[in-house]
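In the form predicted on its own, a lone chain appears below as structure tokens.
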Amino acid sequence: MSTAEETAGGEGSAWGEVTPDAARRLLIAAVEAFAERGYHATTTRDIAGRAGMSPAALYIHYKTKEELLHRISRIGHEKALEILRTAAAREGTATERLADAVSSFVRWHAGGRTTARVVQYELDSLGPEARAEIIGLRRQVDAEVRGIIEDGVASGEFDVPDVKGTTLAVLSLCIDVARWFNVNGSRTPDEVGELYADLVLRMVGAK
């Protein structure tokens, strides 16, 4: 199983929502190629070759290389949003919900680092319409984290003078894990998640 297959959902989900199998194989190959070479340096021939298919076979499932990137980005952002919504909606204090949100979000970016690098850092490679859709998803991601922080401020759990700026800092901290995390390093995704949850609670002045 490839790296992108192992980490597609960040928790071991291997792009099961993508069908048929040929379309899934092409998408996984695109994730790996985009992460390794960058979107613009990757050709459709590169992607098809990684998938063990002919270039012509790619166009049966995806009209363009950008369509592949768009689908990867949309699925990835929807997964990230689901993770944060689940944490935000759970019962518990704002402190507990923020810790859950951060640890889960970080685990996804560490465990799914190959996918996450493409999802988070290739936004500008999308055309205007696709980019606008992904930006809309990013705003929803921002709103989930901001909402938890606002709840914590309202309850007196957090001391945050600038909620908007702090939300941006929290998300940036979590997302950057995809850039540096090494599966052969000294920390597991779970351990990094726990560390970052603690750091973020200190950042918001959790009581």
The other form holds:
Protein chains: 2
Amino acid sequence: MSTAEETAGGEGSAWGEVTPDAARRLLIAAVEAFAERGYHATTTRDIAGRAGMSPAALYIHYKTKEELLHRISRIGHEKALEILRTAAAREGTATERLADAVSSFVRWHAGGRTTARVVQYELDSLGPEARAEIIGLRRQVDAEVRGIIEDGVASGEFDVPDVKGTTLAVLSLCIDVARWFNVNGSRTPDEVGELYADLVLRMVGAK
Amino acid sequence: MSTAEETAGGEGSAWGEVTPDAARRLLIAAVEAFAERGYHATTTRDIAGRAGMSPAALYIHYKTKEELLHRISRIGHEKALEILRTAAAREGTATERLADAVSSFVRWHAGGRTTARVVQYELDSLGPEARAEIIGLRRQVDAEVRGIIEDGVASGEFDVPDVKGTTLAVLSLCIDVARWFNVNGSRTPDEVGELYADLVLRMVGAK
DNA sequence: GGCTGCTCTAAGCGACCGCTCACCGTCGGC
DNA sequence: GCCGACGGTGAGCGGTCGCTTAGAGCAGCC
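Show the form predicted together with the DNA, please, the one above being the form predicted on its own.
First the chain shown before, then all remaining chains and molecules of the complex.
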């Protein structure tokens, strides 16, 4: 048996903003459980148990089970957006910025696979209002990547006939890492990030 | 309200092998429900209701709810494998065969998104033995694509430093189409297939 | 020491789950 | 005309779900 911290906090995934301590422990336990079994197959008793508390304790810190998923999803998307924004805003050519964005985005999906799985694949389990908010964040994610690709096309670095479609494909490729990446597999998050940065530069026809 | 046939049978997705008629109707209803809500969030009452039958009728044709998912998953994977085998075995250069494989595989994921979603994303809901069988089919899928890429490398058509990793990425890209493709969106399955074939040829450095 | 407020637990409510069972209508074979 | 086989139903069982409630333990403040 592993504690909640070992798996979900493994890469220092900054749940530090969640207070008090008991609320954070519950949230980390929920991330683990949702990633392993999916939102609907996870019981509130399981979440509370992983956090070392009674089932009722969950409802002191969260109104419903869905609020837990909402909080996880928002914090995760904000983190993902921050990663892309940092890469997009740095100095360098579009080629360098795109490679940086893809490799760090992929590293996050591979290294924090537990969190990324919940963030990327449990969106449909949210209610309409919560889902709408998250979709807004995803549009911003899309805009960051599209911006870099457009810069590369404008500077003549890239050859991309379909910018919207290629942006979609690049993000899709990165996101799907959370589905297949295996912590016990033969590749490290760094290696996958490097491979994917190379593949994406080929996709955009970087010189 | 739409009938089960309209959505899940839309692309003539050949559930014809499932008999008798009532068993097929239940299976198509299950594909719809699993794709919309996920396996765990779908109730047997919902499946039976969509098929126009009472909850108990399901258990005349299937032993458990999981058996439904297993049958759907196996038939779907066999269909996907058949599509790739056809493309891999045709005459032509590795470039032509890879483009054909990707475009037809993507067309299947986009056009039959309902089925593809269940096939690709509900694998973890299967029990150990059923999952092991499906994983065997997936390894064959992987082998088909890797075979084409290896052919291209051997003939000098492709420039691929990491065949295993690139194979994984190509399949990942295609599979993820089932997650984001929207029937009401601006692209047809054919258009996405063509775009993706082009992107994949770039990824393998096709001349 | 008494009081308030916060965190947590034990117990359990009402609803709904997957699945079963006793029974029924229909239909081909004799 | 009777019969068994087959495919179907209504009712409901045992269990588990998300969530609530009454109250215990324990701070800090006067």
